[in-house]
Each structure stands twice: as C-alpha cells, then as structure tokens.
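The chain below stands alone, shown as structure tokens; this is the form predicted on its own.
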Amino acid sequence: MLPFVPSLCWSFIQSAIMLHRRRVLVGIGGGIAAYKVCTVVSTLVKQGAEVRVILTEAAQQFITPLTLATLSRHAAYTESDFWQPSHGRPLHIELGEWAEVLLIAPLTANLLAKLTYGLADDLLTNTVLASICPVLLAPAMNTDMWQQQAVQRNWQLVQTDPRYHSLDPGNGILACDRVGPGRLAEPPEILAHLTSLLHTSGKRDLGGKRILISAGGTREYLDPVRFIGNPATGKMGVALAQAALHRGAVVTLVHGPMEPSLLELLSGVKQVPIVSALEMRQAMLDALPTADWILMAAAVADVSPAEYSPEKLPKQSLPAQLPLVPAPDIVAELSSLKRPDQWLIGFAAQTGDIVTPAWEKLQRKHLDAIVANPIDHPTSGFGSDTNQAVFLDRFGRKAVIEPCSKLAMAHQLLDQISAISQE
C-alpha cells in the first residue's frame, strides 16, 4: 500500500468525457469538402451526442438535407426553415441557445467574411450571433483563394474573438487538382477538438503555457534492421498534445517512431522526431529551458546494445548473450536541471500493483507528480484507444482516473497538473 498520510489523501474519480447527450450544432458551408462532415455527424451520433445540422443554400449544391437528416436522426435545417412562420420562438434563437458547441465546416471564404464582420443574412449566421457557445471553424477552399490577402486577414481577425477556435486547413491534393493548403481537417481531428471544447466550454485555461511532451517508444539498434524496443504507439502523448493545444498552450512533442496518421492529428504542434533514447535526451534538454510543464509520456528504453554494427549482422554472427549498457535516465536528468517554477510529470507503465512502484519512482527522481497506468488490462496500456491511471503528486495526494478515452484522460491529467501548479 502507498504510504500516504490519511488526512492528506483524497480521491478524485471522474468518468470519461462522453459525448452522450451533449448538444452539437453543425453548420455546413458550400464546398466539396462538405462530404467529410457526414463522417463527423455520423460519428457524433454513434457516440451518443445530440446533433442538429444547418445547411446553407450553397451547401445543398453538394449534399442533401435528407442525407444529414438520416445521419443525425433529426431534420436538417435549411434556409427555407428560417422563413417559415414560427409557432414558438424563432428558429435561430432556439438553435443558438440549444447548442453547447457549434462546428462550421467547411468554412468558405464567404462565411469567413460574414463571421469576421458580424454579418447575419441567413439561418446559419443568425444562429451564430444568437448563441454564446464556443465555435470551431474548419476552413476549406482552393489554395489560391485561401492564400488571398483578404482571406488571410479575415482568418487572423476572426480568431481575435475568443469564441472562435480554429483548425487550419491541411496540405494536399484538392478537388480542383491543385496541390497545397486548403484541405478540410480530417474528421478525427475535428472530433477531437469538439470533444475538447465540450470539456473546457471553450476556455483557453492553458493560454501562455509552454508544454513539452515526450511520446512513443525509442529504438536501440543493434544493426540497421534489429533493435531493442517496446510496443508504445505514442497515442497517449498525442492525446496530451491535442488536449493542451486545444486549451491554448504552445506545445512541443518529442516523439519516437509512430504512425503518420497520428501525427496528422497535430497541426499546430511543434513536432521533434527522434529514434533512440540518446536522441530523445538531447531533444528534451534542448527544449527544457523554455518549458513550463514537462510531461514524460514516452516509453524510453532502459538499456541499449553495447555495440552497433553499421552492416546487418548474419544470423550466425549474432551473440548468444547480447552485451547491454544503460540508456540515459532522461527523467532523472531533467529533474536535476529543472527550475523551481517548472513542473515535471513522470509516467509509470506497470503490471500488478501500479501505485507503490510509481510512488517510489516519484520520490527517487524528485518528480512533481507521476501518472501510474496499468498495462495488463484490456482497457489500457500500449496501443489501446482507452486508458486508466492513478495520478500521484509530491504532496502525497492521489487522483483515480477511471477507464476512458486517452483524450479524456489527457484532459483530466491537465486538470490535475493545473491544480497542483497553482499551489
């Protein structure tokens, strides 16, 4: 058992951030990328959210109200509904007050200009002005249109309004055959940002914070094709980076090898790719001076082969006993170098009793807090989409995080770190 003083011990149990019965209003602009929004709407509904959809007149040239009504399990609203006689309160008032979060995707140049200057000449823009919930803007358009000085000016100006949260368009091949910026953000990135906004109600409580995160596993190579590694995928670190970014932080992610699809979810995050523990050590030391919080979510190797062969070793030349040397203890070194105003959070992936070894690691390495999570449960551990943990801080308190999505856990961890850092 963890040797906590009973009077200092408290338990914080919070269920996963769930979309069940959360109210999401989706406004669809006129662009070919409207088809991607169907996936967003469908996923929201499958996860239990209540979804209402508004299509502009231009949007109906690309996708039908029937499609969105079928996916959302509710009638989709069009401009004709705006002008129908009201038997109660006006539709734009009802929708504006109903919504907890509003997504506008694809955001066209025309819609952007209207929002920037507070114009309201249709159902969607009137609803925006009749609401006070956070608004997530996901633009999509031709590269030349996106790069126009007027559009970029509007894009920067609209973001000065704290209600508006942004997802920059991605780069790639567009429907017009151009290659460049202008692609609508992919549905997983949109869904993650919506989930974050529902957790924070749009507050940027980490604005001004510089957060350094390590993620993924390291690889310690014996020769060009063989290495000592672990099954870490980096999903937890990516979730932490997403959550921190959505809450206004400036985020740097130092990461080992991971799937490109995960890294594509991190537009706006500075990414520093590494392979070995030595490379991660150097990258973390380089970034340490400017960081406020350091979150060590990476699964760093404990040992490395004593020798490296630049050529692939024949099978018969492999040693029966592989000589090993210790890998750098990055967390311990960061702890010895950090300033008193910096907060260093360790992670401990454990089997069996997860609390006792994590508490010992926190004390031994002089950490501010540590996250202990089991890797022998089907709902947590390497490669899973969900996780659970016990958060321990240096003051002898603990918070229990029940099984939930890794993004939900990331937000709960950030809540805990924010609380202890203000003491």
Ligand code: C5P
Contents of the next structure:
Amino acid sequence: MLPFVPSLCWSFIQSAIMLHRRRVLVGIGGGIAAYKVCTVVSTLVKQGAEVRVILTEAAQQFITPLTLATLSRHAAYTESDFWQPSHGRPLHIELGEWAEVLLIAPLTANLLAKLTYGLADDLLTNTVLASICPVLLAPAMNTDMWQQQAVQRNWQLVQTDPRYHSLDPGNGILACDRVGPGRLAEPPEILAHLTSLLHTSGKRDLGGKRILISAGGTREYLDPVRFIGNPATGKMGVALAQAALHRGAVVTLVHGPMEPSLLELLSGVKQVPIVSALEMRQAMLDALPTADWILMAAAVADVSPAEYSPEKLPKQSLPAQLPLVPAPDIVAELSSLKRPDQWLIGFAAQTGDIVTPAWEKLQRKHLDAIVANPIDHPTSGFGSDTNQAVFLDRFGRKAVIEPCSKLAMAHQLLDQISAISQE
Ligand code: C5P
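Output the form predicted together with this ligand next; the form predicted on its own has already been displayed.
Shown next: the complete complex, the earlier chain at its head.
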C-alpha cells in the first residue's frame, strides 16, 4: 500500500526522484530572458538536481553571479574563473566531464554562431567542447535577429550535430516591444526536456517514428452550453507527446479541450484540436495511414445525447430523461483498419481490479497492448501529475509501472512499446 500524500506533494517527490543528484550544467547567455533561467535553476535544485552555472560576460549585464550562486547553492562561474585551476585541472575540463546534461539558455545569436562553427573563446564555449553530454539549446532574441538568414542557417546547421537538442523560441510580445518569434521557451518546457534528456542520455531512439497520440476528454454537447464529458485533463497524453518528441519522433496529438498552458509545452508537436468523439474519430482516421504507433490515451465519451439543439434549451425544456446514442468506439475502429506494421495501444482507466477488465478490452478490441491505470488512487488518474499502471501486451506479458511523474511513466511506456514492436 502506498502512503497517502496529496497529489501535488507526491508529484514533487516523484520529479525529485527523476532529477535527484543528476548533474546539470547551465550556461547563461546575454539576453533579458536570462531572468527566466533563474526559475529553471531554482526548480532543478528544489527537485534534487546538482546544478552548476556559467554566466557569459554579457549574461552578467542582466543577472548577477550572486543570484545564480544563491539559487544553485554553489558558486556561479564567470570569465574570471576561466584561468583558475580547479583541483589543479582546468575548470572547463572539470565542468565538461562533470555534466550529465548541459542547458544553454538564452542562446544568443552570437553563442549560436560560435557553437555552430566550434569556436571556443570563453569559459562556456570551451566547456561545451570539453564535454560530451547532450546539450539543450533554448534560443531567445529579437524577432529580426532571429529571422536573419545567417541566424536561421546556423540554427539549422547546429541541429545536424546529434548532441544538440533544440527548443524553438515561442511567439509573443518581446522585451523589445516586438511581437513575433524570439521568446525563450517557458521554464516548464525546458525542465521537461532536460528531464527527458537525463532519462535517455540524449538518445534519439525514436528518430523517424511517426507517433499519433490522442489526449484529453471529449465533450458531447446537448446544446451550445451543456455537454456530457469527463474530468480528463490530457496530462498523460501531453507527457507521452513530450517524451516521444524528445526521443526524436514526429508526433501528432489529437486532443480534446484542455488548458492552453499544457499545449504550450508542445512546440514541435502537430496539434489537432477536436471537441466531440465524432471529431476525434475523423481526426484519428485522417492521421492513421501515416502513423507507426497509435497511442489512444484520450478519455472518449461512451455516449452522446441523441439530439443536439443549436439554441440553448430553456431550463423548463430540459428532458427528465436524456435519450442517448453510443459514441463511436474509435480504438476498435482503428484496430480494424490498421496495417500489421502499425502498433495500436489502448488505455483503460479503471477502479478496483485494473488488470482483468483491461486484458478483456485488449482482446475484445484486438489491441497490441493496453495501459491499465487506476483512477481511484490519490497518486494517479484524472488531473494528477503522477500516475501508475500495468502495461499488458497481446503476447500476455505484464509490466508494472510504479507511481511516478506522468513524464517518467510516458518514457517507461515508450520503452515497453519499443521492446514489443521489435519482436
Ligand atoms: O472507456 P474505455 O475504458 O473502454 O477505453 C478504453 C480505450 O478505448 C481507451 O484507449 C480509449 O481511448 C478508447 N475509447 C475509444 N472510443 C470510445 C471509448 C473509448 O477509442 N468511445
């Protein structure tokens, strides 16, 4: 039996387990978005990671070494440390060997150009060349700077080196009052990507795989304001999409209505918003031919109101009993249409015994595997940041996934699917 802990607290413990004592080196470039990197450093430390920070000369115009030293609980390095030996060895060599993952944020146009051509003229760029760990690049700059041919050329070129992982800048109002691309990715997106890189050591083992994921709940409207729905938030599907993307897959996410902040975590994922089960069915059928793996994580309604009124029904006109019709069983239909080389994975949210009904569903719907997860547990289910599951495959094997963050569970599920799809 797991002890009862409120879900937020549990989520914190679990992410902390993923990051506990992991060694993260953060290089900060000279841009106003440097202030956001303070949040990244602070969160990493709170979750148990060991963090070291290098500030470029220009970064120190925006934030101070003292800020980062305080947040990282360790002296922050600057150019003046470059020539000071650490334990008798050059600092860039020590730091390069120490790091398990390196984040460079904000990546300025200047730093990008240096990395693209392998220049090393300061502590940060020398440390990059003295390390072999995966590097996550998060650029941020003025829109005109970002859109320069030279910058775009370097951005494409640097990504041809497999050790560099990228987080495209977002769109929005920039500190220079421009509206356009150039915003640093938000801290939660940076943190999720770093966590994935630590889990996989930067492997792109799903490179070239096309993964279709459904997420969130559907809504079956009775009139423009009332619907039959469920509390699914889409967090598990979003975690699957992030994990797959970070491992190199081409990801399509068909999703029901969900918090915009969750969807902002998914730059690089093709997003197809839908509302009803019928719309989800169509979107999944459209995307099916080009998918290698189909992960049906959505909580699709089982029934819809038999009739829809385009006008809001007055309270007095609401029927005492609502006539219902079955919603399309999307996963069953996908199963009947899929090619033998495609892998279809269902999800079964259950109360009580989670394994028996999931196994029965896997057989009835001819799925390749099913993820059975309890929804009557404080550490899993709708809206929680954590989950636990039993993964059952069509060969009769069973793998237990202990309570963990949804991102950690997503990686474990991808590991399982990878293993069965190689048989
Ligand atoms: O709701 P149930 O537990 O039967 O869902 C099992 C699987 O079937 C899930 O993967 C879910 O996304 C899928 N499903 C579906 N269409 C429905 C209901 C469920 O594709 N109408």
